[in-house]
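Have a look below at one chain only, the form predicted together with the partner chain, in structure tokens format.
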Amino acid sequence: MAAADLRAELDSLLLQLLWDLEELESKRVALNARVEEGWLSLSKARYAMGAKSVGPLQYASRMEPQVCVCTSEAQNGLQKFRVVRAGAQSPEEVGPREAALRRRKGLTRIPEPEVFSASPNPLNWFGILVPHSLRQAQASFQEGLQLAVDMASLQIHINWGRSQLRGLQEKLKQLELGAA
């Protein structure tokens, strides 16, 4: 019967929602732990290197992000977020810029593929010989970033699940009213 099918669908949707909520909660706990660890490792690095060696003096006020968040559409039309290294996109942009340069200068230059240098590691802002605690801090924050992105995708999925659930409940109510 249609009602029984609907109820089965409702049940599986509810189970999926509860499972997603549990995963969201565990990811939130993990994110808090990573962020706390990261800040404590920064304090340890300050203990080893000196309090003024790890602070706002070491980084520029404008910086290029190493990592970007990209959105994509999954099959069910939902948005999904993923983390992408910023450098992975630039080689495609080099070509047209080169051509423009050539036109302006009026010289026929053999277009050399621009040597794409790896984006600098922010750890180097604090020196080349940094203590282990600073590397640990970087690793904690990177893991935290991935967790945050996963949480955002999960949140969207949960919101979608809730709206689906509400829709199905409405349908079931109408079906039962109609049968009565």
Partner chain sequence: MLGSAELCFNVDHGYLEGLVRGCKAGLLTQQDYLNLVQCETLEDLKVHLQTTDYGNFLANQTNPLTVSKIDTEMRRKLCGEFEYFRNHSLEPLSTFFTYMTCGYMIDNVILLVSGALQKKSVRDLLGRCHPLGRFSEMEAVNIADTPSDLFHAVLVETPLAPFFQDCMSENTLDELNIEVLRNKLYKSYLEAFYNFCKDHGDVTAEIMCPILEFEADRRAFIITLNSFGTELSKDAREALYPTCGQLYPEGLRLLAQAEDFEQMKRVVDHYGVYKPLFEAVGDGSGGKSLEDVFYEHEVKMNVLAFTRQFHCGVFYAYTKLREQEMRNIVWIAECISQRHRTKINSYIPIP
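Just so we're clear, the structure is a prediction, and the values are computed from it rather than from any experiment. Between two forms, the rigid core is the largest collection of C-alphas that superpose within 1.5 Å. Numbering follows the first chain given and starts at 1. First, how it differs from the form predicted alone.
Core-superposed comparison between the two forms: the CA of Ala60 exceeds or equals a 2 Å shift.
The form predicted together with the partner chain done, now the form predicted alone:
No partner chains or extra molecules come along with it, only the chain itself.
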């Protein structure tokens, strides 16, 4: 009876692995389409604005990311990736800034202004009225980044599923050798 349960678990794990592989392939196709669409929109913007109007000379001298890729651990112990806006704070960062007790009454201090650099939209580097194709390029690359993050999480899940599949196959092999 244990062999039948093991085979059923092996079958369900194999089906899940195949679904994940199919999803990974569809995300790869979508990522390639988004990146291709982004580059095409960027070239359209260069054509509309002029070749010298959209290029490295218009970039800010000091760039800051608008989004960051963060990792977290899921319930099953696997890493999960996600895209977070650069200005957003995680729950661990919210809370008291000092570890010591504060005096509520007494000396009044002038609070230090927080240095919060809200990164402006990088499209403003190229002027105020940018062509729609430049906005489309930005959106395509942002969607591509989200797809890449999803693909990384899915790839970790697939690798975990493959190792589980190998382990179950070994158990089944040992069980069959023991029965023979």
